[in-house]
Structure formats: structure tokens, C-alpha cells
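This document starts with one chain, in the form predicted alone, laid out as C-alpha cells.
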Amino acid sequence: MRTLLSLSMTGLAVTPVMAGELAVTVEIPKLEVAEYHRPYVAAWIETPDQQFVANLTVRYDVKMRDNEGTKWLKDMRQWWRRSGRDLTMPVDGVSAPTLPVGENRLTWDSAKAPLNGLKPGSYALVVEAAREVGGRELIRVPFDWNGKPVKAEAKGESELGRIAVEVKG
């Protein structure tokens, strides 16, 4: 990732502007169960002391009539407590349909919301999944946001598979 300096009317500004991309891979495992429903999945960024920073994505059944899919968002308990209950869904650029089985790659440009205001430092990507007639799982992947390339990953045990974070310039 490269760091650009922004210019202001009075001269050189001291705040670096990060230029690059945050890529997240979310693996949804194939489960052999009698009644399978795609999980609802939320991904957000938080500080090392678990303070909410920004929502990246919330995947749920957006096609249900009368926005009925929002009814089960609270099953993603940590996300719901951190920011979900304060949102009115759908949220442009954040909410989207559920993810299919397999590896799903999601990307965000650091020059655009929600990353354009992210200060250099240590963070964690948090991914939470909850499935109707299924379980719930939460994975934290620590990463540094400092203008240097980063790769980090963790693996879930039930509702989530491999979760990977890649910061690149």
C-alpha cells in the first residue's frame, strides 16, 4: 500500500491518505444438514480493545417481502450490540444478499468509505455468522493498517471456514 500526502490551501498537510485496498475472503463451508439455510454474515473493523470502528458488510436475506429479513439480524449478537441495532437496513454499500457456499472475496477501496477515515494502527477484522436452524460463530483476525502490505487469516470451526485479510497498495 502506498501512502500519499494531501495538499491543502496553506501548504503540505501532515495527515497521510492511505491508497490501496482491503480484501477479505470469507469461506462459507458446505454443511451436510437436513435443513440448510445460508448464514447471515456481518463483517466489521474494531480496535484491539474491541471498540467498534466501521461496518464493512452485512449479508442477509434482502429479498424478503416488507424487509422481513431484518428480523433475524439480531441473531448476530456481537454485531447487533456493536452497531446493528443503531442501523436502519438496508444500508447502501454495506448490506447485500447472503453469501453462497465456498470462498467469497470482498474488497474495499481505502479511498472510499468506510476506510477513507481509518487512521494507521492495529485493528481486527471481525466476522460473525448466524444460521437459521444452525449455529453462530465469530472470528477475529488482527491486522495492521499502516501503509504496508499485510496478510492474516484464521479458521472457523462450524458456520465459517477460512477468513483471510489482505491489505495491499
Given for the second form:
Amino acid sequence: MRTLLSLSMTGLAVTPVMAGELAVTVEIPKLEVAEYHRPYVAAWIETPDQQFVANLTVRYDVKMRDNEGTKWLKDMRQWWRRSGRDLTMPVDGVSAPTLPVGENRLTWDSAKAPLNGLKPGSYALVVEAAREVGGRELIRVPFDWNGKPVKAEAKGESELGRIAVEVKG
Amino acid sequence: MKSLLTRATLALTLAVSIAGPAAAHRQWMLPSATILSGQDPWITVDAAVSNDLFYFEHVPLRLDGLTVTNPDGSAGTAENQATGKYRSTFDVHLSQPGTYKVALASAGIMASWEENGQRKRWRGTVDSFAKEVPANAEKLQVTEGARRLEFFATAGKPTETVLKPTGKGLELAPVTHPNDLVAGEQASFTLLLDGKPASDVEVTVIPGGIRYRNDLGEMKLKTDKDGAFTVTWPTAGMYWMTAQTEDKKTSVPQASKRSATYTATFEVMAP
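Having seen the form predicted alone, the form predicted together with the partner chain:
So here's everything in the complex, that chain up top.
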């Protein structure tokens, strides 16, 4: 289902299979607040003109009874508009538990979905975080996907810390 | 009971539409949310008539004639209806995925005449007019009015079924989906009167939160020859939109004019 969706929504052809991996680092900052809940975080790939390409991961309260954690998915409002509202959660391989404070390194094999359908070109990694009784932040990190190694990063100011993309050729 | 209720609605409708937008208080429904995710979403709605948007300060909006249209086009229910001093409230359970329409729409005739030196007033439907208003009434004044007040809310993916116009009165045919509005972006709409483009009609758009600013922030727009107009939302928040038309296309020959109003609430998200 996920593969179908990402292919049909982006019009990507299943062509170049590049060896290697995409590593994304998402730093969740430690916040001194009275009531702390781990943020919901969505990470996806889009084109330079902000067209949605594929979801990498969506981190939310996946374990809640009756799938109740999905109630706040809309608070990641840009992800919700670009992709979330078109999905039925949980989505296998995309839905995952929330991330703890600190740097979280997540990797995707470029030979597997969704990267195996990603045409060479310029993209951006987008990471959006929304925290219960907290704020929201969205960070974009542009990167090139052409088989060559890439290192790029950006830094959030409130709900996100260091966001890094590493492509290993 | 039913007709009594209908008449009460009409009384408010006609009083407001006859007074005109300049003199009238503003009628509105304010949903708790219009974009929802999750397994079992609900919204709760405030409904009132007031000067400032969106504050409860004058009278509650009467909920007689309230309709909920489910994403599949079937009739839904407005649950837990209550009317207090300043506002009415109700809940809508968004049990289907897609876009819902919540509307208060009514149409009718208001007449007044003299009988033995006394002023008589009557409100009712087009059908009952001939039966209940004396054909030879002296100094008869008749006005026809239609009102539509509505908003949209979406669970999950926005859908289009409820956006189809009914073809009666003044209505909005959204080009941009009403639950896909974002600050800084342009939204396109078409205004229809009885299902046909309403050209050269002024549309007023006002952001909520009036109490805490000096400037009303009112946008005055005009429909083009095809009834189309666009709004670029300056900021995120709840917006009130209204438009009114007046013409001579009355259903009963005694009516001097027909007025139609359209009012809606839109939520605009931050980018």
C-alpha cells in the first residue's frame, strides 16, 4: 500500500537503484518545561518546489488504545496537508513510536522503498515536529540525490535541534 | 410545533436580511476545529448573533432548521443542542471520513398590512402566503428573503460531495476546498444565486479576534461576471464571510423585492 501510494502520488518510475543509504539525524532538544511530552515528528522528502515525494517516517503515539494517537497527527499541519490526510494510519514502515531526547539517527536502504523509486535530482528533507502543550517547528534540508555522497544539515530553534542528511554512495 | 419553529427562524432571517448588513448584527457559527485527524473526531460549535467576531455578546443563534450533511451526502445530526443566554452550542460527530457541511438555510415571505387601522404582520412560506394573507389587504408590504449560514469541516482527506450547490438562494461554490485554506495563499470561490453565477456582488471578509485590535481588518471583494472572486488570507485564524443580493425575482407578485444572504465561517491555517 505504501509503495503504491508513494509511486502513484509522485509519478516516480522505478528506475535507478543506487547502492548505499540515506541517513537522517533528528535531534530532539531537551526542554525545561513543567509538562513534557515527546513531540510528534514527520520526516519526508519533497522537491525543491515543495511537492511531496515520499514519507520517510512518522513518529507518534502508535501504541495508544484504539489508535487514539492519530488524533493529533493534524498538528503536524504541513505534513498533514501534503500527505497525512491521504493516508490511513498506521502505515507499515512509516508509522513508528516517538523519538526520545537526543540525536536519533535513522537510516534507509536506497535499494528499498521509498528510495528505490527516487530519481536522481535535487530534493529536500523536511522534518516537522509538533509537541502536545508545546510548539511546532519545521526544518528543510536540501540535498542532491545522484549517487554521490552528501552531507547537509540545519538547526532548529525550538522543537527541533540538529537535522542532518547524509547520503552514502 | 414545527411551523412555529420555522417561523421563529424566519423572523430572525427576515429581520436581519431586511435590516441589511450595515445595520445588522453578525450571525455566525464557530466550529472548534475544521481539519481533523484520528479515529473518532468530534467538533463542537458555538452559534451566536453579535457585533464583534467571534464573541458572545448579544443573542444566541436559533438552531431551528440546522442541517448537517455527511461526506456521502446523507443527512447527519447535530447532537447535544443547547441554547443559552448569548450562544447556542451543538456537537457534530464526524463518523465518516471526508468533508461535512453544517448549514442553517431558510427562505420565506414577510408581509405587513393594515386591517381596521391596525398594523398586521405575517411571516411564512411562499405556499402559505396566498392562503393566509388576505388578497385585498390594505397597504400591503411584502418582502421575500433567503438566508444561508454555513461552515465546512473535514475528517481526513477533503472530499467534494457536500460542496455541490443546492441551487436555492445565495450560495458559495468553492473552487479552492474550504478546508484547505492557508495564510498567504489565494483561495478562489464562485458565488451563485439560485445556482447561477452571481456577478458584481460585494463580498465582505472579516478576520475573527476583533476585540483585541483597533482595525476591523475588513476585506471588500467583488464577484466578476462569472460570480468568481478570490481571497488572499493575510493571517491564520477564523474568518467570517458574508454577501447579500437584492432583486425583483420574487415568488409572489405582491413582493416588492427578494433578498438573499450568504454567510460562512472559514478556518485558515498557518503555513
